[in-house]
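Here we start with a single chain on its own, the form predicted on its own, put down as C-alpha cells.
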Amino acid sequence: MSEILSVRHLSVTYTDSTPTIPAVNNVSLSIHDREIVGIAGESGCGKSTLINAILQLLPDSIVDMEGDVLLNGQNLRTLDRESMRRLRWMKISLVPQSAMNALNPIMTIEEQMRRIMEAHWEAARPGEIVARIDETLEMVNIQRQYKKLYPFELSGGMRQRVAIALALALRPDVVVMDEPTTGLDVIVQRGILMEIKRLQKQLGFAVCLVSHDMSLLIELAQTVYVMYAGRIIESGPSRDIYRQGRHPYTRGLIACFPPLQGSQRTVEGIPGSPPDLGQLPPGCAFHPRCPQAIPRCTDQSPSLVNVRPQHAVACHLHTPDIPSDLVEASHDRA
C-alpha cells in the first residue's frame, strides 16, 4: 500500500500562556492507502492538538509549529490559508469530537451538507450536489426524507451519522475521526463503528481514528500509536500492541477495558493523572505513575526504539543496556 499521509517530526507549542505548553513533541506517523490507524491515549495527552495540527486548524497567533505534514506527497505546512481551505473536505476531512453536537442547530441537514459542498466542490454540475447528499445519507443509513429535519429532531446516533456523512460527502482520501462515538451508548457505538468500517471498505478512504478506548482501536485499526504527554511512546500493528504491548502505559490502557468473554475480574484504572504539559516531570513523563519505574526513569527521557519489526517503544526497560536484574525486579512490581 502507498503512503497517503505522513507526519514527520511534528511539534506544537502553545505560546499564548506562561509557561508555554509543548502539547505535541516530535511526533512521526504514517497512514497508508485504505488503512485505519488508531491514536490512543487519555485526555490531555495531545491527541486533539495533533490532529488539529495535521489539518492546519491551529491559529498561528497562539502556536509555534515545527515539522512536516505530507498528504499525497504535498506538504500542508507550506500551503497558504486559502489553498488549505480548498483542500479540506475534498482530500482530508474531520469528524470532530462530540460531533453530534457540532451540527448547526438552525440549519437543516440538507442545508448544512449543501453549504459544505458548494464551498469546496467548485466543479459540481447542477443537480449533482442534491444527488450526492441523498447518496451519502443513504450510505450512513439515513433515509433521504430526514435531510429536511433539524439536528434537534434527530437522535444522538443519527446526528453522529450525519456528522460522518458530512465528512464523506466529497469523497476525501483521508478522514480524521476524533472520538467519534463519545456520549453514545455502547449499542449505538457498536453500530456506528461497524458503519465506519463498512464505508471505509466501500469508498476506499484511509482513517485516522483517535480514541482513549484501546479495545475499540485494536478491533478496528491495523496500526496503533499510543500517546502520552505529547509523545508517541509505543507504536505497532494492533495485534502486537494487544498481545505484546511493551510500555507499562499501553498495558494499563488495555487493562482498563474488560474482555467481553471470560471469567469475571476486577478492572483497575491507571493510578494518578496525566501530567501538566506545561510542567512535565524530568526523565520519563510516565514515571510518577509507573509501577515498573527504575532509577534512570526519573532523570533520563527514553528514546523510541524498535523492539520488533514495525513495533517501537519508548521505555527504559526495553533499551539494550538495561541490566537484567532491574528488568526482573520491575516485572515483580507490576
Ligand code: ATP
Given for the second form:
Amino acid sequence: MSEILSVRHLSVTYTDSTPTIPAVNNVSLSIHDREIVGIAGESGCGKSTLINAILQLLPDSIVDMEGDVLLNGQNLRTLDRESMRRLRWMKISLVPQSAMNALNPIMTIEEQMRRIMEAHWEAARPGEIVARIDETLEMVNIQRQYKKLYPFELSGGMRQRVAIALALALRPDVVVMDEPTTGLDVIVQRGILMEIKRLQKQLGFAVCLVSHDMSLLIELAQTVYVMYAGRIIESGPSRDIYRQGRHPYTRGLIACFPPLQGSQRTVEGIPGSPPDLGQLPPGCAFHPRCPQAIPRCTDQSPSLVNVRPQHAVACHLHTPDIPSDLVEASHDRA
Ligand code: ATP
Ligand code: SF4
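Next block: the form predicted together with the ligand, after the form predicted on its own:
Below is the entire complex, every chain and molecule, led by the chain shown above.
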C-alpha cells in the first residue's frame, strides 16, 4: 500500500494563552491508501489539535507550528490559503466533533451539500451535482426525499449521517473523523461505524479516525496511534496494540472500554486525569498516574522506540538498558 498522508515531526503550540500550550509535540504518523488509522487518547491529549493542524485549520494568529504534512507527496504547510481551500473536501475532508450540530440550521440538507460541491467541484457537468447528492445520501442510508429537510427535522443519528455524506460527497482520498459518533446512543453509534467501514471498502478512501474509545478503534482501524499529553506514546497494528500493547496508558485505555465483540469483562478506569498541557510534569508525563512508574520516570522523558518492526512505545520499561529486576518489580505493582 502506498503512503497517502504523512505527518512528520509535527508540533503545535497555542500562543494565544499564557503560558503557551504545547498541544502537539513532535508527532509523526502515516496513513496508507485505503487504510483506517485510529488516534486514541482521553480528552485533552491533543487529538483535535493534531487533526486541525493536519487540515491546516489553525490560524497563524493563535499557533506556532513546526514539521510537515504531506498529502500525496504535496506539503500542505507550504500551500497558500486558496490552494488549501481547493484541496479541502476534494482530497481531504473532515467530519468534525459534534458534526451533527455543525450543520447549518437554516439550510436544507440539499442546499448545504450543493453549496459545498459547487464551491469545490469546478469540473462538474450539469446535473452531476444533483445526482451525486442523491447517490451519496443513499450511500449513508438516507432516502433522497429527506434532502429537502432542515437539520432540526432529522434525528441525531441522521444528522450525523448527513455530516458523513458531506465529507464523502466529493470522494476525497482521506476522510478525517473526529469522534464521529460521540453523543449518540450505543446502537446508533455502532450502526454508523459499521457503515463507515462498508463505505470505506466501497469507495476506497483512507480514514483517520479519532476517538477516546479504544475498543472501537481496535475493531475498525488497521493501525492505532495512542496520544498522551500531546505525544504519541505507542503505535502499531491494532491487533498488536490490543493483545500486546505495552504502554501502561494504552493498557489502561483498553481496560476502560468493553470489547465490542466477545466476552464481557469488568471495565476499569485510569485513576486521575490527563495533565494540564500548559504545566506538564517533568519526566514521563504519565508518571503521576502510572502504577508501574520507576525512579527515572519522574525526571527523564522516554523516547518512542521500536519494540517490534511496526510497533513503537515510549516507556522506560521498554528501553533496552532497563534492569530486569526493576521491570519485574513494576509489574508486581500493576
Ligand atoms: P477533546 O477530545 O476534548 O477535544 P483533545 O484530545 O482533542 O480533547 P485538544 O482539543 O486538541 O485535545 O486540546 C489539547 C489542549 O489544547 C487542551 O489543553 C486545550 O485546552 C488546549 N487548547 C485547545 N484549543 C486551544 C486554544 N485555541 N488556545 C489555547 N489552548 C487551546
Ligand atoms: Fe509509567 Fe514510567 Fe513507562 Fe511513563 S515511562 S509509562 S511513568 S513506567
